[in-house]
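Below, in structure tokens: the form predicted alone, a single chain.
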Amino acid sequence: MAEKRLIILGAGPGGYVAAIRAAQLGAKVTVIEDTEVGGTCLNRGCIPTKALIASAEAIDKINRAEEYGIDIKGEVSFNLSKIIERKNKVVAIQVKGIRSLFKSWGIELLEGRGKIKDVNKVDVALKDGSNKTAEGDNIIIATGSRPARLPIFPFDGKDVITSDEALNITEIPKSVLIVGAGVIGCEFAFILKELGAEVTIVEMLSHAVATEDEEISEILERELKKRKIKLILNTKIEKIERGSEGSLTAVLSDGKQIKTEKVLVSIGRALNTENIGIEELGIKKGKKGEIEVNNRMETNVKGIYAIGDVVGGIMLAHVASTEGIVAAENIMGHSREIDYNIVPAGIFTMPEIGSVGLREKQANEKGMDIKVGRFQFRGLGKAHAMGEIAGMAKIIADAKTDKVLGLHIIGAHAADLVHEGAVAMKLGAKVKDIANTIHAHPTLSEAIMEASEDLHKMAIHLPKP
């Protein structure tokens, strides 16, 4: 049998996943990328942010020293660009660590821009100003998106900026205005407070990070507001307009003006569909310039796949990587369907948010039969140790099964312990399942397993309801 040859567009966290699982079932597989391997979750997203907000809370711990019985003579500062400096270090390695698995596995990495020119050829603009055909037997797109630019924001990528920018800036401004309260917008707004800009955020919905639970989200506004980050709700920016001096000034919806030295936008993000060859080919889209795909991952032109943010949906670098795993393994003559049922999900703010399943809202609005469990961070002696006691477990069950269908949390380490919740899901566990579970003590674990025992009140460390 004659070896299967791969062509990939794009290697950020679907396509370098889909060209590594490819390869190991025998692929002969050609990567194109004209950025960086990794894409934007490793260069311009979810590691770089990461590092940043690493040093945030490494201040933030500094400056609460005293609460921990610490005493810090002389004035603490911190230095930008060492920190800027930091979080390049650490891509760097992620990037390196990449381009070394590729070399294991044998992965042809072309450094340039590609155009799928039939289902088997697609023409390379290389780095180097030369041109060279890749030919295979199929061909994943995987060329992902970049930060939603509209035109009412005068973008300059310097005093009007996107997260891309956000990430390498030279100085802190006294003041920045971020539009957006999803997730980008308030993990920017905790780093660049903590970093000492005076942060406001305008968001033209009722919640910060809208798409979690409600409860989720209040706790969130209010630990926003404890650290002075202002929140305008329900409201949109009309226009942005620049004074004589330089200054910016933002007109709002209500008719009120915020002056300020720096404008982030973070309204999501923008399909990379455009010049690859897809309008050529008659690969179908949806009404959003998504890529149409099936469960497979596969268009609607033979031979070739789409996965990660060019097909819409849900937008998250595992989500892609899951979906190139799916696509490279039908490739190889397996059968395998994506399942976003349950897909958990989190969010890098002070402090951190995990979410999987549904929503309570989802479920009243589906008019389900639900029984939900709560258990709040404060009654944690592990939280109270480490001075963390911001937050909230949350479980959400089928009231005739039992069965958990969401797990919600914010709090410190929220984003690694919501997969509690994700394996009881993906083994159609019952909350009484967690509640029943033995749980290391001291640790923050132990929220789940209460918050699952409340929810049949029978929680140890709550008061008579």
Given for the second form:
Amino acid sequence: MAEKRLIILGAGPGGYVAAIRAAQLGAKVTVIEDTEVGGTCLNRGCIPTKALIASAEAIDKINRAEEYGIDIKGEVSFNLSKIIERKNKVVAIQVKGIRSLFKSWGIELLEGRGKIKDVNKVDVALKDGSNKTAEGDNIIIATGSRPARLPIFPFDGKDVITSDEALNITEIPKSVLIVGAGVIGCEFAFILKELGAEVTIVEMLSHAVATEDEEISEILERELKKRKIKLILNTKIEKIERGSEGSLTAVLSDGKQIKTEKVLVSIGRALNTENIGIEELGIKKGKKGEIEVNNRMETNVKGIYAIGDVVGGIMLAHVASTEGIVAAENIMGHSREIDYNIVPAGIFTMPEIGSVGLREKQANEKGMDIKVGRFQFRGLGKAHAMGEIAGMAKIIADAKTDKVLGLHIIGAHAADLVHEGAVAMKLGAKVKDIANTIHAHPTLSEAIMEASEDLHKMAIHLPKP
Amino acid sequence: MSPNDLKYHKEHTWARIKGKKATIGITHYAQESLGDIVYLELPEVDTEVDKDAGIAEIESTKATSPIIAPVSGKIIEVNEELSESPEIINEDPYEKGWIAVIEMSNTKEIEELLDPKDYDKYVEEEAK
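Output block for the form predicted together with its partner chain, input the form predicted alone:
Now the complete complex, all chains and molecules, led by this one.
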């Protein structure tokens, strides 16, 4: 049988993972990428922000050196360009890694902009100016998303910016107004505050990181306050005005005005569905402009699949990668469906957040009978020893079956710790199973064990209620 | 035991009443149970608060706990010193460790609060 040829538009975490899986299964793969392999995640999202956060955490620890019995004589200062350079190095190593994986698996990389001509052809306008036509048996659209730019914000790439530009700032602003207290807004708030800026966040909804469990949001809001990051909730920005001296004034929906040096807009992502041939081929789009797909990642056009941010849904890198694997395996003759029930996520604020499964509010809205267990990090010897006592673990179970429905953690290493909950959910485990599993002492994971015990009112390290 | 010029709420907050204004804080029993206080989330001036509702969160090395409003009204002043030095509450919970001043919306609520003797008795029962 002739080798299957697969064309993938986009080499982000969706596209490049789909490419490698397909190649592993014997396909001849061509990936078309118009910016850089690794996509948003590697170049403008997950990785660079975590590199900056590592620098911010180092600054924070140094500022708290006295707490740990360390006296610093003389001045400690940081070098912004070196921080950005380090971030660039971290990204570059990863980019090299993906390119070398492509070579290893014999995946062809066409660097340019692709447009689907028909179900078997994609025209590519290469970066060097020439054109090439890629032919294949199947196509996967994995073109991703970009920061949403609403017209009310006078973007100039310098003072009114998105996360893309924020990752490459050349000087620390005296003040910054962040629009949107979602994941991106909150992560940048902590980074910029640590770098010395005065930070104000304006959020339309009633909570920061409103997609998280409400108690987790409340704790994060307190942590923002502790660091003197001003958070204004339930408020929209009506307009941004430029003053004569180059200053910016934001007018809020409650009439208040905020003067600021820079505005960072992080209100969401716009999908990259323009000019890739979707309309011409009659590929169906949904209400928010997302490409509609079924559980097998198939679009309405036979042979064409779509994955990642461009299909809307849960816009996370690891979800895109899983969708990429599902699409690749289906194309190569397997039969797989995507399952979105267990998707852990991490937010790299200070402290971190890790969550998986149902939020308490969601469970209540569904009319479910649930039990909840909680344990504060400050109840752990390890947290005190580390000097990181803020946070808590919260576990939710079905009241009748005791099965784990959700685990929400805020505190040091939360994004790593949460996976205990993900595995428990995957195995249909009960909260009692977690409580009855020995957890090493002294570790932060004990918070999960104690929260599990607390669900049954048996936590050893909590006073009698 | 507990200061004579104050009124007390079962959730271990006190109120010093002067006309329509109530200065509030947490009691000695509360600060002792909490241990070393490391952070106090001060309420914002102009916030409307309800009696029996939480108006701020206090964090110690042992626990986090809401501060319950002993009376309803509007916050007209907060003790800013506590944001830099929350441990003042441990050192002097009834004077220097005052938390906020509430302009009462219903002075009748004072009658629902406990007298010093009754509060002390209540704490003794709790501690058993």
